[in-house]
Structures are given as C-alpha cells and as structure tokens.
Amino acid sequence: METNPQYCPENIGFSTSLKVGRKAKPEGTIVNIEGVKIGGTEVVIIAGPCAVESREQLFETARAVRNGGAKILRGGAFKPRSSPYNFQGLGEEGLKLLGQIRKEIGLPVVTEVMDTRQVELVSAHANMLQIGSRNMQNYPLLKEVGMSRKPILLKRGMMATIEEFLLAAEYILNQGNDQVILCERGIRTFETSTRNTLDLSAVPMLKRLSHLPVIVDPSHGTGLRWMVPPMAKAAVAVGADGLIIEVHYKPEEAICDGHQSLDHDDFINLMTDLKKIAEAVNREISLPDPS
C-alpha cells in the first residue's frame, strides 16, 4: 500500500542537508555543561525555581534539588511575561545570586537571555543560556548566542512546527556552536484545560531527525503541579535525554508559576520514580547516596 509522503520524516529537507540533521552526525551530539553531559545514557534533570526571588528562596531550592539528584540549577533572572505589570525578574541582581549559589552549591546554572544586549552579561554568570519559547525565532539573538560558544537550551516556540524548531537551532549551529539542547515545552492548541499541550511525540521525532539532545519541560507543558510527575515519567519513557522541572521551596508563596512548581518532597519522590522508569528503558538516573 502506498504511504502518504507528507508523514515521512526522510522527506523533510533539513533532515539530510543541514547541520542540525541526524545525517550530519549520526552518532549524536553530547552537550557538556561543566562536566554534566546531556545526550548520553544518563537522563539529566535540571530543576529550580521559575524565577529568582531572593537569596533564601534560591539557596534552599538549589540545595534541595541537588540533594534530590538534579545536576543543573535553573532560575530566571529576566522573565518574559505576557503582562508588563507582572514580575519581570530581578535582572542583574538575580544573575549575581545565581552566580553565588552556583559556587556554594556546586551546580551549573542555566538561565534565560532575552536580548542580544544581555548575552555577554548573562554569559558571565550562567553555564548555559536558555532561549525561551517567545524568542525561538528571534534570529539576531540566535546568531548572537551561537557566537557565544556557551551551551544553549533552545525551547520550542508555542506555535512552532518541528521544522521551524529545527531551523531555529540551525541558526545557532550555523555560527559554529553545536552545543545545543532542544526542549519540548508544550504548544498552544485549542485545549484550555492545561496551560499548553505537551507534545511528547516531538521527542522521538526530533531524535530521529536531529543529532541534538532533546529534553522536556513538563512544568510549562501542563501548567499544573499534579500533572508534572506523570508527564515527566512519560517523557523519560519516550526517550527524552533530560527534564527541566520547576521546584520551589514554598510554591504557594511563589511570585510566578507556583501552581506548576513542585515542592521539595514532591521532587524527591518524583526522582525515585524517574529512576525506575529510566532503568526500564535502558537509561539511567544517578541519585545521591542517602547516607
């Protein structure tokens, strides 16, 4: 029976001809963030608060996620918000806090950069630069972070196709930087019961089309705290190389996105479950020795 070529990944031109395509590097790319390698056998967990709010909040959360098994700390110093009246982040003060906590806790840091003028500043404090959903097609910014040579966490645009997502990554690779991680964080559909529709089918598709590591953000993908654990487990089951999860020491007091943030106990419980899922699909998650 004849198949519809529209659904054949090999017919998508960028999969064979561009730097981001799987054929450009069949063995796959491993992204190295200060010794933490994403894209290998280990499923790497990135965790921390949506936004940096205070030293106490960041320190307590960083310590908890490290003790739970996270390998990289996330935290937003600059926050793109839909309303100009919402909390926009602490800016440079937040970056300095991230840098301090990084040294004290010993976790590499990823934080968002929103503007070409911020790249040098953010790079001075962070080990990995995040390009958020709203900036996935900000081509001058993609070129700038490509030239920075820092590892890049590129989030899928909320209305982007797989092709558009990979072509955005191509802008970064085209500047000579192949240390790029693709992040599925949910897309906007007609469904309103969740914040976004978490497209887990994107994980195996991206890994088939591209050599870049793929991680999943179940926090933004659902917007609901109780949905984060099952979707995180499902992401590992379908082949994600890592997860980025929002964790807050007091979610009910969070300035932003507390409704989708796990507390410390929830995070530790989830990590135990994720380890079992990873082992079932021949991957691994290394947890600290409880003793």
Second form
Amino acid sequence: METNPQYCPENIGFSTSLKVGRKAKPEGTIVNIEGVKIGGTEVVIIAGPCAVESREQLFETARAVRNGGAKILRGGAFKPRSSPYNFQGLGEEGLKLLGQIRKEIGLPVVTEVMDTRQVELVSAHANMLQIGSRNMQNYPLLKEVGMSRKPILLKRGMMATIEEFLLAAEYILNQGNDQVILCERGIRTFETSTRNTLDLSAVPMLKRLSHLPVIVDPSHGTGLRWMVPPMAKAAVAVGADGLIIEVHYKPEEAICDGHQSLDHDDFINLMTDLKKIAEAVNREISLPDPS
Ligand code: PEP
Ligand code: MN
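Just the form predicted on its own so far, so send over the form predicted together with phosphoenolpyruvate (PEP).
Up next: the whole complex, starting with the chain shown before.
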C-alpha cells in the first residue's frame, strides 16, 4: 500500500533541502559554548533559577549546580511574564550578575533575549542567547540573533509543530549562524494536570530530521517539581543531548516558577540518577569529584 507523503516526515521538503535538514550535515552539529560542547557523546546539563533575583541567590545556586555536575548556568534577566503586573526580571542589573559567573564560578551562562533592541546588550554579558517559547516565531528577532555570533538556544513555541520549529531554526541558520540548539519545552494540549504536555517524541523526531542538537526542559514541560526527575530521566533515555532544569536555593521563596524548581539536594540526587541513564544509552555525564 502506498503511504501518503503528507504523513511521512522524511518526505517533507525541509528534511532534504533546508540548512537545518539532517542531510545538510549527516554527522550532526556540535554547538560549542565557551568550550562546553552540546551534540557529542556527553549529555550536557544546564541548570539554574528561572529568574535572576539577587547576587546571593544567583551565586549560591551557581555554585551548587556546578558542584552537582551542571556545565552551564541558566537564569532570566528579562522575563516574558503572562501578566504585565508580575516581576519582569532585574534587566541589566541581572545581566551584570550573570556576566560575572563565568569568571567567578567557571560556568558559561544562557539567558533570554526578548527584543531585537536587546541583542547587543544581552550578548555583551551572556555566552548563549535563549529565544523563549513565546518568541519562536518572532522572525525579526530570529534574524537578529542569526546575525550575532553567539550560540542560540531556541525553545519550541508552545503551539508550534515540528515543521514550524525547524523552520524557525532555519531563519537563524540563514543568517550564517549554525550554532543552534533546539529545546523541547512542552506544548499546549487539552490536558490541564500538567503545565504543558512534554512531547518527548519530538526528540527522536527532531534528531532524525535535523543535524542540530536537541535538549529538553522538564521544568516548563511539566510545571511540577516532583515530575521533573522522572521526565528528565526519560528525556535522556530517548536521546536528548542535554537538559535545562530550574533549580533554586529556596524554591518556596522563588519570585517565579518555585513550584517547578528543584532545590540543591534534589538536583544533586537527580544528577547521580541521570548519569546511570546516560551510560545505559551509550552517552556520558561527567560529575565533578566529590572531594
Ligand atoms: C524560561 O526558560 O525561562 C522560559 C520562560 O521558558 P519558555 O520560553 O519555554 O516558557
Ligand atoms: Mn521559568
């Protein structure tokens, strides 16, 4: 019986002819963030608070996640909030704190850029630029970060198909920047028991269709602290090249997303479990010496 090409992703034009398509680079792209490589054998863990709140909060968590085995720190300085009355991030003050992390703690940092007018400022402090879910189809912003020479973490739009997601990445590659990481962070469905529906089938699909590394965000993907560890483990098992996880030193006091943030101990315990899963699927997670 003939298969309908519409239902066969390998037959969609982008998989063969576009720059993001696997055929453009069958061996896969490795994204290099100040020496941390995503897309190779190692599963790279990015961790940190939802938002930068203070120097103490950022540095305490940065130290804890580094000691737990995270290789990159996350933290928002400009926050896309559903309500305009909620905390919008510390802005430039937050960026300055992030800018000190690499030298003082030794981790590169990723932070969100929401506006074309902020790309230069955010690039001056961050080692990787995040395009959030709400901006995945902000084409001027995609073109602008494509012109920058920073690695880009592109989060899947909450209502985006795989094809739309890959075409968004294509906008960045088209400007000559191929240092793009795709991030599955959950999509909106009819289900209300979780914040989003974490589409783990997107991981093998994206890896089949594209040469770009794929990571998973189980924090926004579930919205539930207790569900982060099992979904993080599942993500590594299905072939994710990395994870981005929200960690806060006092989750109950977090200004945003405390309910889905791990505390330092939860994170350290999770890392030990993730290492075992990674090894079971012929990948690696290197943990620092406990000494
Ligand atoms: C975030 O990672 O801080 C964030 C806001 O995520 P998303 O864009 O996936 O909602
Ligand atoms: Mn968050």
